[in-house]
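One chain comes next, on its own, written out as structure tokens in the form predicted alone.
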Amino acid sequence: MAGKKNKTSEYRKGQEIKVHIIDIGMRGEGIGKLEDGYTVFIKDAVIGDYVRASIMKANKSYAYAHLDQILQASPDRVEPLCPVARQCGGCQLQALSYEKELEYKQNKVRADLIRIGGFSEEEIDRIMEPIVGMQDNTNGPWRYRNKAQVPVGYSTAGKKAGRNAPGRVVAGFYAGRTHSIIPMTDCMLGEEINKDIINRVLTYMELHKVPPYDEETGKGLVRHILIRSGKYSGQIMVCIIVNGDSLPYEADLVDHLVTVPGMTSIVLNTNTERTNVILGKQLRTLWGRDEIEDTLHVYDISADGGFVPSAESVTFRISPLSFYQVNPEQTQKLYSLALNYAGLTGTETVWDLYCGVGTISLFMAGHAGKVCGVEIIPEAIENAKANAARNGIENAAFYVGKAEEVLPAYVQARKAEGEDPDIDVICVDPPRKGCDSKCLETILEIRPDRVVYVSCDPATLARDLRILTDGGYRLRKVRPVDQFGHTVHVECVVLMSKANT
């Protein structure tokens, strides 16, 4: 057979195996077990698939295989909306179906606290909540995306042509693992507006022959488009990056925009770093509006899990720099779960660390005697504060800095004057890597009555709730929410309280 056999492997490149899927990888790929326990990860094969893979890389213990042909295909198993899906790669779990996929969702957070946070299987089942899944679980979730950011460049076969032919000018999605771009203008995650909007900026490049930024040599100009959508305010902003502080012809390419329904805001941002950070700090204004609106609203829970909307809500700003759940319609349950799990009266001192642009602050706000939020992000704070005077909000405060140092910094200063920190409850949404050892520190210095922590990870948060419980904490409520259908990711609300209450 093909390939080098690998020297810590009777398995290697080129093999062809016969494999069940048993279960679905970190990243979304298949898992199989052949018949003397070596592993198989398999990319686009499913749970209950009976697959034709080809081995690509052997170790001792593993392998990784290309899927050849479903054999017998899973019970489970959907066609893809998107033509894409497998090229892409950002949609891992879209060939399964979705009440199978918020099965997997809830099973991941399980094992996880069970097997990295040491937590008893009778304990987790006790406590844990069915996951909060979007509302049309029959054919998954579509169209929930409030942010599109489309790479533009040439095509494949001009770059093969030779650099006299560059071939036509692209938008779409980076192949998984790679910066070769996948022409697609309608991302069926995203709004289907995306697709009008992208088609319009490449007519207009097209139109004036502005090039579109090469990686490889840091020349061309335009690197992104960059679409927000107002889901309840029906606003738009299409912010496009370019490698430099101008585009030719800026007033046409106004033109073909500003038709577009919805349509408050177009923005340019400079980006000339040679970098995979999408986007510059520089911004100017084109048309309209420096920014866009949306509205959150805010959920009361209800005696059986469910979600009641209630007549409260906060309203946002978001400019092409500000963070925004991409998600509305599950952020305003993710936040209103983590409001009803806080326990709020209308008295409590609330800590709201790693608060982003106040979200959860100001959720909070209107429940609470006082709300503190920190954010290392200058810019988010000042959003933070500026959404807190749209929404007449006078008792957040919102500080600039670490949460591992502004938090403590607090604690000892109230000491040092004779005073308790008096925190009542402590509510974290940190990012995948979780919590700070000094900041989880803190909290177990300071006992407030309530920890939330609200994660984006679930390997980390298992780790940090170890912590706390090891430090005197036990775990309350645990519940999964579906943040991004078809992907692998999975938000969690946590209640923790003191273990002596």
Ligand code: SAH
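The term rigid core refers to the maximal set of C-alpha atoms that superpose within 1.5 Å between the two forms. A quick note: this is a predicted structure, and the numbers were derived from the prediction, not measured. Positions refer to the first chain, counted from 1. Compared with the form predicted together with the named molecule:
- After superposing the rigid core, the C-alpha of residue 18 moves by 2 Å or more between these two forms.
- Once both forms are overlaid on the rigid core, the distance between the two CA positions of residue 444 between these two forms is under 2 angstroms.
- In a rigid-core overlay of the protein, residue 35 has its C-alpha displaced by at least 2 Å between these two forms.
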The other form holds:
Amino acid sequence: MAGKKNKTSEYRKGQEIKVHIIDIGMRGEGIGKLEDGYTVFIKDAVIGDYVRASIMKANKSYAYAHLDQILQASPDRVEPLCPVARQCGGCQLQALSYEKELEYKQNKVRADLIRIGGFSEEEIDRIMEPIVGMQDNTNGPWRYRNKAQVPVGYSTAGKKAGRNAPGRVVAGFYAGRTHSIIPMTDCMLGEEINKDIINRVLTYMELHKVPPYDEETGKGLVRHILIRSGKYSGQIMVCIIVNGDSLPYEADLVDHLVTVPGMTSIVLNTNTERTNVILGKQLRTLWGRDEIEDTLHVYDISADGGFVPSAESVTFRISPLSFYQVNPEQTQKLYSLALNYAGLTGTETVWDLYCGVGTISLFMAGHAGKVCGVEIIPEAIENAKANAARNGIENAAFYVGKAEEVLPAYVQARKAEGEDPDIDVICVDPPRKGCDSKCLETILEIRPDRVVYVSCDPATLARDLRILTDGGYRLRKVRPVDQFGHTVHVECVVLMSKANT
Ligand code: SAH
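If the one shown is the form predicted alone, what is the structure of the form predicted together with the named molecule?
Once more the chain from above appears, this time first in line as the rest of the complex follows.
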């Protein structure tokens, strides 16, 4: 057919097109389809827009195009609150109304379960619950993050001004795929106090001529400023990541920072590697405590899916190196939902795979007979044990290792003793790549009554749920939780139980 053959040659670099944006891509870009089904990805175009764009790179069935003009703006378009939203790229969905963003996330999970997981539309629509959105203040959620990591460097403006002029010391974010930093101290997802903290560090650096780290040469000292805050405790930790094991006039740095309200911990982290991994392993506390604390509250879930505050809570210690969810308000809802889905009555044995610092385990411990957490990072397991002790929880055990090794080894050991593994509920919360197939195989061998799957990637979630379904489980509930407002990331909780129950 002539049409098909011509397709590749039909679209060329520089060619102008007009298209309606009908979907959102993996990086938040707009997706349009031309009349012949040819797909175009257009950065900064919003779902519902009608745009004029020019093709930058044409492939066989799709192209990337540059947004030239919005011919008709989407009714769901909003003005981003952040002045650098486009340059930063951290909030891919700021130009979309929050209501539409939530709808997109709900649809994303639904579509992946159908397309990748092979579940029927009818089944998904019967069991899927509406996304848990965040509190919407001025078109969306702001100031929700409890962690900020800001690179420090010389401003490029100074470099441009004179070849050898090093420029001012600035903190902000890397301009897309470069080593130059665009100054920005007030990210609107983070705490308002962060701006003040960052400026105090910069003032200290200017005063004592402390050089920022230069990624290109590997020289200089200060690489990043990491700020963590306890949303409910009000405690603040500042960690300065340094290309070396000390800073000049450290006492003066401390003097600049201690007067920040809530300051609890000032730490120096050494990272001398030429890498884009932010933190090194070595820590030295310059002032105050080594860790801060925060509390997460447990909600009861009402019959209509509402979140009702309960008297229960769990307190966690957080070190600069700990993995800890960045959106505490929504994390409480996420874990409470996982707890609710687990359907515990007080006697069950629960395994919490990919447990991090034991967050979900400790949410469940008070409602179960016994909880076992498994996590690959030894320090996180140390934290998990300390967190259990701190909360007076005695029925939780934690193991270091890969879920796909620790769980099968446990099953083998039990079987060698002539015993059943005897696990009632398994909860998994893997990283984006999902569960290892050996892990899923072992779950199918154990056949717990319920599997609760907490996922940060609907595509791998759908893949894994298909494996569990083919192994005799059935989907019972699916509910997305918006953990990362204004970004494309989608979190989700799923309940499965045996198909014959
Ligand atoms: N449930 C925790 C952590 C979730 S993040 C929380 O909500 O806080 C996923 C965790 O899985 C990380 O802590 C990571 O270190 C861990 N992890 C990654 N691969 C793993 C594996 N193969 N086995 C066990 N844990 C793993």
